[in-house]
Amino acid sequence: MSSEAIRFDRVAMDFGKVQALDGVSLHIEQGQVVALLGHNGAGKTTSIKMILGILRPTSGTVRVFGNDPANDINMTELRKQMGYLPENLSFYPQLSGRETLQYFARLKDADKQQQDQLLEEVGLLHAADRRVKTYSKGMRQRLGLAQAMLNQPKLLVLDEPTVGLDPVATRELYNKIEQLKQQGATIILCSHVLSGIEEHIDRALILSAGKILAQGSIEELRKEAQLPMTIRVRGKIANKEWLEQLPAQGVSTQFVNGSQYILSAAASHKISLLHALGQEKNIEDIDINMPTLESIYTYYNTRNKAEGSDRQAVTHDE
């Protein structure tokens, strides 16, 4: 049996004159939690309605755990196993927050025993009974993702998850998807906090203007990006010779504050650079940052509007 759970071919999705998708294509493998990562109007939400199978695609195919989502009778059972959190929720105001999630759970055929469960689990088992129209956008969003959560979803779609959360709310949403995922859950992320869901994804992918422009795991990208890593060294260098030497090989130098050396270099250079340092014997802290989600979505995009200008000036040229 296949562990592929979503594999796009040559997608392409049409709105009049409007190419919201241009041949993308894409997979995610069981069991992974991906980013979505793009800015607005870049093809996510035309992505993840294909995903659900509220559109179909004028041209290639999307398949979801090997079929048609916008059509095989064999995706009626397997929503059931499928949770969505839209960016922007919409529940009925009169109704308590139990009986919304009682009414979502009648759609999921999911288990009554669940409800006081995912209630307790995001914080609101002590608000249960009180109306919808009552709660915060943060309760709110916190009832959003118990309804996600119903039936241990099989496909957990996340747009813009912690959206109203508190650090603490937010920190139990990252354990709950921690969790989900152990138990083989594939969970993909949206969102425009960058730096939140870093240490939580398996890979990432980037799209601007319908188009993928970057997917891999973070080390990949960074590989692939070639940006460079950043060595913080409070304290005295010794050896001056090899502080000399490393432009040469690379690395750039930098001493600020009359206290700080600052080394830039391929991640490539981490190693002997650390093996270096520590044969320094006055040296205080060394911190090590590697290009981050947001860094390596920055260039990515960057990268992108500098060709799509190159591209314009030949044509003009022409």
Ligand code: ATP
Second form
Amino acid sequence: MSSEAIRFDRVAMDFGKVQALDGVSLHIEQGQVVALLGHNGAGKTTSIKMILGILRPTSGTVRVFGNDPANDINMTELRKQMGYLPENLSFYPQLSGRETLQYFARLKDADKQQQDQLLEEVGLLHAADRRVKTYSKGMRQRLGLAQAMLNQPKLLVLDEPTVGLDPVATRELYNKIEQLKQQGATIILCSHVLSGIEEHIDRALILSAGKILAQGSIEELRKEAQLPMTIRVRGKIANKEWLEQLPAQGVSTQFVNGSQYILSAAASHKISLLHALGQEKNIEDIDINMPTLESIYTYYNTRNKAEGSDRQAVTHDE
Ligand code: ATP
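Could you present the same protein in the form predicted in complex with the ligand, rather than the form predicted on its own shown above?
Time for the whole complex; same chain goes first.
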């Protein structure tokens, strides 16, 4: 049996003259946490709607657990095991939190007993009988998460899940995501907030103007982008000879604040640099900064923009 949860093959989606997706091919394995990243209008929501079977592609194929999400009869049951938190979920203001969850549970044929447990997990049990119109933004977001987690989903799609959540609730959300992943769930996170997300994901997909710019694990993307890591060294490096020959090996060196060295190089130099620094006797501290998801994301978008203007220039010249 395939362990693939989602596959797009050359998927295109046109809304009149707007091409929301333009030949997108991607795959997501079961049990992975994947970030779907992209600027406004990149095509994230369109992709999600296709996964949920709400939209059919203009061309190309979409498969969810091997089925066509917009057509297959098998999807009726599968859909009950899919959780979705849209970016702007609205609730009936007069219903209480508990009634709201009961309403969603009926739509998904979910077990009644789960409801209080879910309310507790998202920290809303104390407010379960209060009307939703009295909830704060963060409380509404927690309620949205609770409804997405009904039926212990096999596939969970969360659009901007941390918006409105305080740091404690954000940490709890990632703990829950990790727990669902351990149970075999596949999780897609759509987000504009990149900081803090990378340690919780297995892979990232970067979309721009309906096209995939990059997909892979953070390690793979770092390798492909060849962005430098930096090592900040506090204290004295005695082996000046070693330091002086570093630039010839592709490691740039800087001495700042009268007491700190900054070494920048491709990540592949990390171990050999640390090994050499380990021989030094007068080093007080070392900080290693690997390229962040944010810098990787910026790299691919900037490269894409530059290639776009190159293409335009060529067309113009012709
Ligand atoms: P955001 O981060 O702003 O939510 P997104 O990446 O989710 O953006 P989409 O909502 O998928 O982007 O939109 C992709 C493109 O398709 C945009 O140009 C959008 O205007 C267009 N689009 C999406 N839905 C429709 C529609 N129903 N009719 C016309 N155009 C649409």
